[in-house]
Amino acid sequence: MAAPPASSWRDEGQPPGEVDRLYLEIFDAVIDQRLRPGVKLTEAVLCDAFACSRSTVRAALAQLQHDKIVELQPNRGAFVAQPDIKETRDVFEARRMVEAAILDKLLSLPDLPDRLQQLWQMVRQERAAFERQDRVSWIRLSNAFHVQLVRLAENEVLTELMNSLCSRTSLIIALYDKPGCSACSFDEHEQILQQLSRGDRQGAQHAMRQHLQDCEERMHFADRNVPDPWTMFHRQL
């Protein structure tokens, strides 16, 4: 059975309207890497696929742009975002800072080992998805681990922030991850849980920092910045 889609880990509220429904459909397709960075999202195609109006499509795309999932380019249309190297570095730096604070908050909870049980189960599901080569579930569970970890801290603002950071990380992984690899390892998730279960602040911080650093180092930036062919006209004759 496939893991729940990424949208299921976002804050639950009222049943989604048409704009929200389309937002979530595109969001899941991007996070699952069914829609790759740089792909054009054509309004007419989306209208036909989801039996909705152009106004609905435009509103959903505007929300996706706000969340850095889609880029709206004047006179060209909407495209799945393509984070550059600077943004990649910034996202991972932000995650190291935010997730360090989350660990400190979690370690102050007296019932933390009990709260971690669902995360142990999630890591087992990650491993199982990897072993059966179910890449979509593996990606979903890798993201869900970090979102669920912050949810244990019961801070809605931090949870919303982590949702955003994980979404942007998924785009980065889709664009820069080395073929055949995964930037988020269930073995490293297990190490984080082990240190949290022991109440070892230094060990947990080190495990998380190392995990995020390893994720960033797995990104393959070579040949991604393709030279602009029009620069040939800028040469001095």
The other form holds:
2 protein chains.
Amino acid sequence: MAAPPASSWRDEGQPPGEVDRLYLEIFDAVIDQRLRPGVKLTEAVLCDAFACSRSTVRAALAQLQHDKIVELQPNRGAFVAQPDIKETRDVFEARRMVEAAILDKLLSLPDLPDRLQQLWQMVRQERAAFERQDRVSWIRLSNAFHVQLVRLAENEVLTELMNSLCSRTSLIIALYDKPGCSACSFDEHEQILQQLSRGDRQGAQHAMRQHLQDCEERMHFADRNVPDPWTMFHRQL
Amino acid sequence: MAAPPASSWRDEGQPPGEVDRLYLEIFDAVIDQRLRPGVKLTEAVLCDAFACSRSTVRAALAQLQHDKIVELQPNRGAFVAQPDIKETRDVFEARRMVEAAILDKLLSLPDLPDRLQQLWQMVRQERAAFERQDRVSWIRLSNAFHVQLVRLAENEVLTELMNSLCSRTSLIIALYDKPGCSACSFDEHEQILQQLSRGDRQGAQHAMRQHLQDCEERMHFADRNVPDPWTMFHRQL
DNA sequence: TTCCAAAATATTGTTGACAATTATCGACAG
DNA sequence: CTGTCGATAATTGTCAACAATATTTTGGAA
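Starting from the form predicted on its own above, please write out the structure of the form predicted in complex with the DNA.
In what comes next, the whole complex appears, and the chain from above leads the way.
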């Protein structure tokens, strides 16, 4: 078995083709904020950085555009997406709806406490990453928490949806979150788990809604983290 | 203004590029059930049928794969997707969650009755299509109703999600619905609108959930509409 | 110095060709 | 007649070259 890839929370399909590999590489780079929103993704550069042909790069970029991770301007090139205020509102509203509804279903599962075990574990990892100032791991784990929670419902459609929403949230945080304060705190994750464990439907839903609300309100649209045009991309593995 | 394209319910972006055009052509063909689930989409054939290069075809197919409209098997080719029982369950469950949650939000809009006007109009068109046995238009309008309803909430993320879910539903219907009975009846659409008009939250949510439940239960997995391997694709415009 | 136009450069869009993999068909042994 | 093996054909994955478009630089005049 190969070493677990950087993002262990994404469901890994069959043997990854060349284009899939590139897709994941760029995707991870964006989510980890090594590629900041707004930077231009010149095909030749990616081509050179990942040792593949331009057709491969173009295919990967097309998929990323479809995921709203990059914006593809005709005849101008690809840029890491810069979600605006409206998109931020829409993404968080969708998350509140979906994740609250999910909790409802989870509480109907007979073996919920067992399944929550791994999530408690995950929150501990979040705390550890936070305390050792490992921002990249921490963002990744924060997303993983939400995705993993949805995954308990065993609904592929919703799981993939949450994956997409979390990715877009990462971009939003990269743009509008102050580096100092934490956008998605593990305390609140713990609270949600507690409410779930004791079977409190109202409490769990409220905790989740509040958590996402807080997350959204921590965004500062006034002075956004402007992308540095000179921050060119180079592979840093 | 150009003549309205076949699918008027999809949000049309800026000038469509070559790949977008192909994407829509194939998409519509699948939704309209001119391309049945399971048929192989050979690149050269599409290439020839739509008068474009293979790179364009490949890009379009990649996007369609991402939307779960076609399945892309490595080194084997593209096939129109054949959602299984599990996927059917997941899609309908997701729809129940999302669409019920949407109703909640719609009822908080002050000018809801005004916005519902166009939906009443749409239901009338559904009935008309049904009565003149126009199955293609009718399936299209049924989808349009649900998408348009979500669109009233003015949330791009949810609108695109519903678009995707309705597309997948079309595939499911193509596979598992008996041609005789109607999967998504306009009567039930009317009921939902009525409950919404009178501001009955419980009633509207129940009507929507029941509608989707009925829709799902009308699927027959035993004898599925097996794809005819000899049914090769040729453009029929 | 500042502004504008035009050449020069860089980047993207498209096409075609080649390599790698898979599907098909026929021969042949059991 | 059935099933397996091997060669041929068809299809996909990848790459490199060319055309079209955008960006930058250069040069000159107000």
